Each structure stands twice: as C-alpha cells, then as structure tokens.
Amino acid sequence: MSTVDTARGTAAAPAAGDPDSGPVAPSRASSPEGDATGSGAPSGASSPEGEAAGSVAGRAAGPGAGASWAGRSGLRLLGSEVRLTFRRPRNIAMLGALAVVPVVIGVVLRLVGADDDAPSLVTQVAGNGLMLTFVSMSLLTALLLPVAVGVVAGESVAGEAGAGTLRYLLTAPAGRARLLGVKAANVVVFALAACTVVAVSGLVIGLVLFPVGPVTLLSGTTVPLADGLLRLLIVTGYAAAGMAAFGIVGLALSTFTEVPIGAVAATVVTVVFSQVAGAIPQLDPVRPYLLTSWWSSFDGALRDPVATDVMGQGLLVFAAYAFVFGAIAWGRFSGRDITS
C-alpha cells in the first residue's frame, strides 16, 4: 500500500475552509510514479452528504475520539512511509552497505593487525571484539552514515513533489503538520536503523573473529562485558540522535525543491561543509555550533564516569538543530504552493 493509498484509506475528505489542508485534486487522474510513490491518484471525491454525516459523527463522538482517530490515521501513514522507505532498493543497499563495512574493517584487522600509531580503539579491537562496533561507528559517522540519511532525507518531499504524488497526499485530510511530521519520524526510523545496522553488524562480526570478555575502556578501567553491552547502546542511540537531526536539516532542505537528487545533494554539501568548516584552525570558535563536531563525542559512553556533559551538549545541539530546521520545513511546506 502506497503513501497516497494510506492517506486515502485513512482519512475522509479535508473539511471545507480548513487552511491545513491541499488544492483540491481532480475527480481522476494517475502518478506518474506508479508504484515509486503510490499507486495512482484519487479515483473520486467524497460527497457534501458524507462530509457533512462524518463532520456530525465527529462531533458527536467529542474530541477525545477526533484525537484518537487522528492519531491511529497518524500512525498508519507513518506505518506506510516507512514500509515504502525500506522497501526500495537503493535504501537496502545502502543499509547493506552500512553493514559490510564492519565486515570488511573486522576482517582486516583479523589479518594485518593495527598498526602500533593507530587510535586506541582501533588497537583495542584485537583484545575484544566488543571494541569493532565502536571502531565502526566512529568510521561511518564521518560520511557514510550522512550519506545514506541525506538520501533519505533530502527526497522525503521533493521526491513527491518531483513525482507528482504530493497534491494528492495534501487532498486527503493528511494536513500539511501531520505529513511533515510523518515525514520526520519516517527520517528519525530510517537514521535509527542504519545506526542499529553498524552496530549489529560490528558487534557480530566482532564475536566472530576476536575475543570478547571485560571491556577495558578508554579512560583505562576495566567493565563487566554486560556494562560494555549497556554502552554500546548508549553510542547507538547517540549516534542516531545525531543522525536524526542532520536527517531534519536534509528534510528541510527538501521543501525548498521539487527535485530529489538536488535536495539530496545540498543535504550531502552541507556535511562537507560542516566538516572542513571544522578543521580549520581559524574557525575554532564557530567549531562548537557545527552539528558534525558532536557526532564522534559519543566515546564519552567509553570513559569512566561516562562524559554525560560533554554528551549533553550534543544532544541539546541535537535538539537546536532539529528544532530550528523543523520550523523552516514547517514555515516553508504551510506556506508552499503544492503544484505537483
């Protein structure tokens, strides 16, 4: 079931006046998509009798209903992105990518060793497999990761508009606020995923081929391997908190065109920008606003005590970034006019 067909499927026909709503689309017409987005265009609008018979039993059922409803039809649409996300072939791909390079880092390092100058982690990984996960992460947030997110994102909207499905995803009661916002959590999935993916696959990759036990950590002491567990999600979860916001920054970016591969390419820019913008020594003072200068402090989890306030402060950077760039998609998408 497409995007369009979810939104047809669970919600009635925009109420008369309502400004949240989309232009109106013709009685039939077709996606010039076809399966890409969704399946085709409405086949009929619904009658005046049975909005107005669906607008009474609303108010007869009282706003607790109207929110309920609104949040199970919410949940759907969100249930159908993210079906049509991880069902394309180019986003497998990418996830599979995601996946060797642990496979590929492990096995090299199984068979030439690490060099004496590399990083800590990297000699660690021989020690403990555990280790390779944190190796991995550390690797991939650099550009891989925001690569893959930066597709993702940077087509969420102009994908649509690009293949004519967005009209008709406005036309139904959707609303302009709970299509970004499932276009969001859509994003916010898909950058939780790929980070599961590099971690999962770092941390069986690194059962495989290398000893696992107590984790010694950077700071030097020694953890129970069930404690390096309990950190290893704790770097998870950080590392897609950071990729969820560059996600919003891509979505953002993606309202401002109706074509998928120059969203996707400013979102993949601005990571490159981001990161040699931070390794000038000129611009150190502007280095702490700079959303990629977070994404590697997520080895405070590999420290005893924990580096909670160094990771504080990337989470709140997190949070302002996605904040900020959630409100220019919302101020650009509500005010957008949808002509595709």
The other form holds:
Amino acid sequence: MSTVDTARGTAAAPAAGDPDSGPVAPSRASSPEGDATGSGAPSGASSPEGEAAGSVAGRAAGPGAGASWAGRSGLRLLGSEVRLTFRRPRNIAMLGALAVVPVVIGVVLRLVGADDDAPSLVTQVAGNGLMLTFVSMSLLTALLLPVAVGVVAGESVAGEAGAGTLRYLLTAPAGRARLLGVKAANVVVFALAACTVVAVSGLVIGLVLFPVGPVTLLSGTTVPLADGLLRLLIVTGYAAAGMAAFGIVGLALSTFTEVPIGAVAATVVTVVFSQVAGAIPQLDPVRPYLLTSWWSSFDGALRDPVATDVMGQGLLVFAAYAFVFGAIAWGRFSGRDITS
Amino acid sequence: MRWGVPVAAIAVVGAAISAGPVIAAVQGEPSLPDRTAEQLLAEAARTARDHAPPAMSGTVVETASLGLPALPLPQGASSSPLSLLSGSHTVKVWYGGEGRLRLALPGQMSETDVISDGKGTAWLWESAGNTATRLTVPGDAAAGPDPTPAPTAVTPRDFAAQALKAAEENTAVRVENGEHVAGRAAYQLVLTPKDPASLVDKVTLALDGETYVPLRVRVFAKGAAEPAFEVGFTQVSFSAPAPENFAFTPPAGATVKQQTFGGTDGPGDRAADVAGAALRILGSGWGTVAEVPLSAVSLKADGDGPAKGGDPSRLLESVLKSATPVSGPWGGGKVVKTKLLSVLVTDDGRLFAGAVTPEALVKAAGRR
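Now show me the form predicted together with its partner chain, since the one above was the form predicted on its own.
Complete assembly follows, chain above in first position.
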C-alpha cells in the first residue's frame, strides 16, 4: 500500500466537485482514441489531466462522510464506472453487433429457410421463435460474446494506465482493493448486459418473425411457453456467469500491462487457445478444467429434467476461475508501481 | 507477501478439486461385513432370485483409453457406437422397475434418448435429427429373456460354488472390501487371469453392498495403473424415478419412424452371420483367439456407408497403417497391439484377434 501513499502525496488532489455530474464522463470519454490505442496517451494525457484529477477525486471521495461512506462511495464509483462503459461508443457498437447477430440469423432463416443438413435446433426455429434465442446464444458464446467482454475487461485497468488516468484514480483514499472491486463489478455488469442484449434481441426477432408456442426440449418433451421463457432466463444467467468469470480473467491480465490493446489481445488469445486445447482429443483430460468447455453447458437447461449437476459444476468452475484470477489481479494491482 | 493471496487461492481451489473424492469416500457408509467370493456370489444370486432389480437412477460414465491409434471419427459423431472406443462418455440412466427404462446420451446442444415403457414399446429420440423412432418388440419376444437370470435349478449357494469352480480354472478370484463407488459402499470382485499370454492384468466388478447391483466394471491392462476401460456410476440413487421419465410422445414437427425388432433383416445381423459362420475360436479362457477370414470383415463395410461416421473399412485401414510387420512359419502379416487387444492380419487374408500378446497370436496363426 506504500505506493498508494506516494501516489497520493505526489499527485495534486484538488477539492471534490459535484461527484455525479459532468466532468467525470466527458473528461475520460473525450479521449477514447487514447484509451483504445494506448499510443495516444502521452499527448492526450496532458489536457485531461487536470480535469481528470479533480473529477476522479470527486468520484471517489464525494461529499458523504460517516459509517456508510465506504459503501455509498463504492456504489457511486461503480455507477460512474458503468456509465463510462456504456457511454463509450466502441462498447455500444459491440453491444449493437451482438444484437444484430440474432436478427441476421432470424431474417436469413425466414427468407431462405434452413436446409436439411442444418442442426435440428436451427430448423426448429422456423417452428418456434423462442428457439432463435438458444441458437444465437450457442453461436455467440463461442467467440463474439467473449471478445466483447474481453475488450471491456482487458481495457479496464490497462486502459486507465495507458491514458494516464490510473494514478489520479488512486489519489482518492478509496484504496486499491476497492477500486479493483469496482472494476470487477463493472466487468460483471457488462457481461450480464451483453448476454441480455443477445437474449432480448433473439426473443424480439423470434416473436416478430416466427410463430411462438410450446417449446420442444432437447430431450423430446414439450413444455409450455412460460416454462420455456423461464428456461431462457436460466440460459441467459448461466451464460452471463460464464462471461463474467472470463471477464475477471481479463481483468487480471489487464493489471499486468499499461498497453490496453495488449491486455485485450491476451484475453482474446486465452479464449482461442483454450478452445483449441479443448478440441484436441489427446488433451481430453484437461477439458473439464478449461473455462471455455463449460460455456456451452447452458444447454443443460433445455433438457428434461434440467441437468442441474452439469450446470452446477459449470458454475463452480466459473466461481473457481473468478476467485483465482481475482486474487491474482489483487496480488498484482495492490503492489504494483503506478507510474502513469 | 502479496502473492501469498493468489497462491493461497490456487491452493484452496486445488484442494477443493481433490477433496471431492476424499470426502465422498469418508462420507460413505461404514465398511461392509467381510465376505468371501463364494459368499458374495451366493448372496448376489439370492438377491437376484428373490427381488426384482431395484428402481434407480444415476449417471454412468464410460471411459476407454485402449491405446488405439487416433480414430478417423468425424466431429460431432458422439452418439456413434464406434466413438465409445476412445474418450469419455456420459449416459444418464433411469430405471423404474418392470422394464421401464430411460437412457439419455447428452451431446452438445443435442440429446439421444432411449425410452422404454416396459410394455413392449420403446422410443429412440434423436434431437440432432429431430426424429423419433418407435421400436416395437413382437409379442413373444416382448416377454424377452427374464431379467433375473434366476438359477432356479440350483440354490444360490450351489450356483456360487459352481461358478467359482468354473472360473478358478484360469482365473484367480478374490473380493476387496471397502470400495466406494458413487458414494456407495461396495464389494469389489477382482478377477486375475492366470494365463501369462493375456494382456488383461485384472478385471474388477464392484457390486453395491446393499442391493448387489453392479456399479462399476474396470479392465486393467498389464503394466498400467489406470484402467484401460471403465464403465460405472458416478452418481446413483436407489429411489424410484419420476414416472414422466418413461413416457414419451413425439413432439410436434418431429419425423416419426417405425421399426420392429426381432426380425432377421438388419444389415448388422447379416454381417454378423457371415462373420459368425467363418469364425474359428482357438484356445480357451483368457487366451482365446478368434480367427476370421478377412473377406468376411470387409463385407461389413458396405452396410451403413460412411454417413454416420466411423466407417469400419476406413477405420481398419487407418489402424493398419501403424501396424508392425511380423512373420512366422505360416507366412507374414501385420500386427497391431493396443493395451487390451492384439490383432494380426496375415498376408493370406486371415485376421486373428485376442486379448493376448502378439507372440501368442503369431503362435495361434501357425496352428492350422
């Protein structure tokens, strides 16, 4: 913790402004290029620095004091963090791309129809629009969802370091652990949002383009629509848990570098590497320990009875990954010298 | 110091992973009363005679590491029977008594189910093809082989003695107590071949300590600590499963097919007949070697076609690529040795197979 103190000592920390308003978002959102490339940091850093310092201190300290100060300021910090994430044009574009995929699948299936070789799940979409969500989810958890979450997670700490805003964040007496916790919570929120976007987009397009009725499960049993919607909720929650665990891995990688693009690339490479390892038959014994091999286990919710054992095991794996990589992130972040 | 936290986190997770089996073993019931092999068999036979198999449900995992060369199986052919030759597979089992049975083979976003209502009708549901096949067993065959192989002529004690006597000729039989399978205390019968040419080190059969239901079979190859083949419950419950597991109505939109069992017109049956006619058994016990003219084997290849993956002729071809040439007074050939099985293909078109060393096969080939 000594470095926090030095950082606090050296950096100018003007008095707090209004914590919730203006200066926070614009100051950091105004230099998204710097965040994205990392190279723009030295030139871009000079102008937002003063602004950022003030706003950051405001964000963290705020006017509140007393017993619930820690909790409230943590929430406020998270609120500001989430707002930043969802205002960044790149993140909105990624969510938009995620929303478009179910639309494209739905429209193509509507216009062309599935051919006979397609997996039955795809052909079933024509009979029941609810299936579109499951099909989209199974396609997107393979790569696009993890990439979206990986970009946000890999960027979370390294992006601030690259843009030069990290040390100002640390000037606030919020503590590094809390800052990291807020960053992690932000990644989790984004993971949940990304999965929800896919689910809602698939559901809406499915309702618009196809008839909707009782759902045929993988086990051949047919359940009422309400039950189908409930299972859809389970699927979305499970997928979000998997993506959130992966986001924590990305956050840990993000604490090791000041180049955001490096952290993002490393995070995405982790997915690809892990999926390749899962596909090699000789590495079969390793499969149960890979994060990626559990992402698609949400299909357990489409069986009768629900494969709670498999999905429970998947959730345990997610929790284990989040726990270990959260600890690694803390170990790295709490003692790292923040120079930018 | 800081890094102590992540290290501790990894240690905790590692401990949790390895603690699972330990906790399961400790939590199991106290160990069972000791039994000799004869007592155990007699007890199992008596239970099988007096009681119908108990209703149960559970998860069965089959793992095969036979040391086969990589099989040219297409991706996603996980429900093809040939895929069971390598890797690990999970099957969910529900048994409701009176022939009511459901098996579910989960795949990635797919599932294959076999559902039998115990009244002579069974359904095969394949979600990947969205097809339901109604399997009917003709009336007389529906009664089928009695599920309990009740040795009515002899008492369980006599049966056990006779079975053991027959086995003792070429097998050493012993009982291990204190095994735990799927959290249940179990007796384990260990069968060790006496034939030195056998590739099998031992075969173990775990019987549930209460119901004498077989819970696990393992086959160990010589010189390997891990079983080459294992099928057993990883989770089992002896309470009656929900009745809706045994009812099946084809979902709307599915293709429904009919198939009657017990006929002699299956392509598999024919190939088996052809192979059976030419099959010669050499030797006995664990050293048994089967001899088949190769033409009969390759005949099978045109049966199913390559559609569903695992075309037998292609399989044979790829396996033979890694074969070692051997020769004897009878000519030359190629031998493939896996952990449990040796196969010799002679140049004059005969195939020898057995769970024996290649040397034993070469010797068998000389025996005309």
